[in-house]
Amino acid sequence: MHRRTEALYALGFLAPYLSVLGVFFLYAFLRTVYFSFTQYDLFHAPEWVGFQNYAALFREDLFLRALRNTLFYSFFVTVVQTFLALVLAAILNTKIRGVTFFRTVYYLPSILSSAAATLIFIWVFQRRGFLNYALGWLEAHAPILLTFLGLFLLFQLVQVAWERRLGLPVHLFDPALATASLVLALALTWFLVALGVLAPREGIEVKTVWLNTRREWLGVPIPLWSIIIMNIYTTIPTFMLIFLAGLQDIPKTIYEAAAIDGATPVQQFFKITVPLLRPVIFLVVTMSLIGTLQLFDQVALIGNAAPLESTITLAYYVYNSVFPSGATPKVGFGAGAALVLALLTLAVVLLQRRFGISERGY
């Protein structure tokens, strides 16, 4: 009778979330099923087509603009996003003045909302827009920049051979070395500056076209390029504030002898913070192949604003299909393409699962 009792209480408890878990997903999901072997419309009763829609979607030239868009765009996501994120966290890791400060500076982006971050990087990929002067600017003072990066690794390699020379065991960045070459390059670009032996080139101005074109670059669309660029900058925070907290709890002892035994951070990087962080990294793979693959809201909200064969996703492609402007629904095209995302995403992360990183300690 006692067990019986918990049993209802538990049960009881759980009733919402099986009724929301049964609704909206169990539910959706056989609807689903169903929808992609019919042919319906919103407006008449749904057909039963059987395989059509799926051999259909399969010769569809914008249906496989959309699988190739999303493939490629999920594995060059995850791939950069894990590193830059991990190399973030490793550095923020360490005891740096201020480290507070830039943990604090480079989470921001995360917390603007992606319709936001969305519409202020419409604004940036603009023809007029903030990327396109900051290239502008680059190109123009490269002869400057240039020559100040020259004289700062020839400081460099002069005091570096300099301490050698005398015994002393420098690397080739010593920061204190690092410091003196910096300032001397700075001053003597400053220096050839004020002379006039050096000047920023005249008429420079880049009028990339980065949204509404065709054009594309190593055979992806430019337009996808920019939501390649977009996702990656405010999508690394939030992975680093995970690798943040794995970091924590590496001890500090393995470090320290690495360290006693010769080790250089690069190796401690690569021999001990990578391995020992496996599952981390599995757990960030698996978030951003997920996140990656389901991509639709900065395609929506791009819209017109690039053409939609450059930027089309599945997961876009499943929502026009369904709720198209000025066009006949086409569910039974939607529901296969979503079936097909489903699947699509569940291979590729088993896949990482089997033969990529796994979540297995070292």
Second form
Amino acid sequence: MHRRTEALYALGFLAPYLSVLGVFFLYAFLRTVYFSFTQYDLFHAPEWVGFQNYAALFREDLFLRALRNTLFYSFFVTVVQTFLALVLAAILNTKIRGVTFFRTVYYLPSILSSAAATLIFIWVFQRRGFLNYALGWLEAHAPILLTFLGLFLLFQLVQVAWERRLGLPVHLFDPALATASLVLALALTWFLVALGVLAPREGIEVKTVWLNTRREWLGVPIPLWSIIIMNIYTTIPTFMLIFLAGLQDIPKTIYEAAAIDGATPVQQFFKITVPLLRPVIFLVVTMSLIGTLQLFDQVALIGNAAPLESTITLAYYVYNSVFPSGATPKVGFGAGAALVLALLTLAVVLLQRRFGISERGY
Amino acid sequence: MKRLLVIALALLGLASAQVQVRISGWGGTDVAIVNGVLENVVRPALEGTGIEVVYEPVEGDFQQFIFNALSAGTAPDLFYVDIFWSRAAFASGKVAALDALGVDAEPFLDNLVQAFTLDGHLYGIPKDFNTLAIEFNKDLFEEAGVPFPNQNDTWETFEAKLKAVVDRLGDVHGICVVPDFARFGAFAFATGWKPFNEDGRTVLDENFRRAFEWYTGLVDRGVGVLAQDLGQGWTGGCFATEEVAAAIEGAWIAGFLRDQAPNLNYGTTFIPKDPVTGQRGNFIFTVSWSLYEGSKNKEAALKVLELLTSPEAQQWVLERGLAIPSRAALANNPYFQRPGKEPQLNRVVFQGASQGNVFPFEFRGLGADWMNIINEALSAVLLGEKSVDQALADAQDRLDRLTGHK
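Could you output the structure for the form predicted in complex with its partner chain, given that the previous block was the form predicted alone?
Following is the full complex, with the preceding chain placed first.
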């Protein structure tokens, strides 16, 4: 009796959530499944067409492109941002001066709304935007920068060789020697520039088109690369925070023991941090996969700044089918694509769980 | 207490006698225009009729809003229909045929009425319209000692004038070029090219190619600059910063320039003619007031529709330089003869609708899917990613698949 009352209470508390779930998820999902087997334009009664929508989808170039874009985007972004977020979290977990400041600074990008971030990035990616300007500056100043780098290495090698000849066990990048090399290299480079021996190259202007282009790099459209850079930049901080929370749970004593045994920081990272963080990595990878497979907002916001086929993802394809600009809605088509996206997401997450990193810890 | 009850009952009676007509359009500058018309023309005329107008402007994607509302049965009684998606809206069966309700479209410009007519039925009364024109910076032309562009210009003479300005001044460009059919199309139409042939197929023929080569070549020939290279998205943006001598826009540029470059001394003339055919081309961008088929207050809504498109309403809008009237009778309005840059701009835009090969900005309900293919061909050539041959061949292939001819 007591149990039954308890169950009733539980149901009572869950009822609001369950009803919302029922209406906005279950009912909507079943309707989507039904529409995916029909031809439906929002206005006239749906007409049953069987698997015709699905067959047509896989014959359509734009859909296949969206599928390809989505899969590559999801895989690449998940791998890169998980790795970078972990590295960043590991660094920000160390005891360095002003770590709170750095944690705050690195977290800032994730506070930006994706609309604001996209607008800023559209500006950065313009043909005469910040990115091309920076690349052009680097290319023009390459002789000076390379000379400086070469001089630095030269001074450092000479100094290290000298010290070692004296029998001192110095590391290749000994900080004291590196500082001296840096000052020397800077001074000499400055001198060479002042003499006019070295000068920035003239007339270098990088005119890479980052958005309005159909060009590809490594088989992936350049505009999609732009979205990749943008997304990695804005998502890393969130995952970094999750990793940071996970890292705080790893006992310091393990690191101390490893350090006594002579493990380097890199060895500690791969042998202690990564294995002990497995459940957190699983969480992050799963969240990242689901998030990236459903990428929509940045594609929509970039809009006409880039050709549709170079940025289109499945989520955007669904939207574009249901609300095509200037044309009749193709709801059946869109519903089919939406289901493909849902199944794909489910499959990728299950595969990830089965063959990738699982939540099982050490 | 008794008195209160009587007042309450009277108010209730009054409320029930009121008929509410909901109207909806997009937000932005239209909010001020529609509110102005409602306050100054519509509401005074409706006094005592028991009709109340409620205006619901929509910020964001209006097409999405209205398609949703039409399918859900919650659409406002009167709403905007943009020519660009008019065919999809009218084909839905949710927009009332106005000819069957006895609405007279006679006083409106025939071009515009045709744009809102599908299968012999009239589905909207044109609210206002726009066409393209050439706006030019008078100061730059004067400084360079080059005659202003005028209505006798062909593509060649127009280009020569721009080139002369660029050569003499050095630090300006002739015109901003955008990879957009909404601008380029006017030149393609001038050659006699039509977007669709009798079979509904789009053929990128020799005429199209001639316009395409001229337009995309503007940059290479040192006359034009890509708008995005100046950090702009449209030709009006480049024009306002005085980095270019001319722009190709409609009357909508007036409000923008009033805000962004109030001292810019500009003139307006017609789109130049194709040197081969001697014709000009143009687009009609227009919006209608249409009636919801499921409206419960059709009669009241029709009364409001009549007032919204009445000569008084259009006169009010025209005098403030806010929109171009759709009534043919307003062609001889004294406003158009007033001196000043805005009346001149509006006059040229108004007359643009009846000069040469003019097509409505509508593509058989294929909308952006159709236009994107041409836009992408334009941008591929302008950015040097494809040759003209390659770009046109690819575009033809995709258009054939879209129109079902492959």
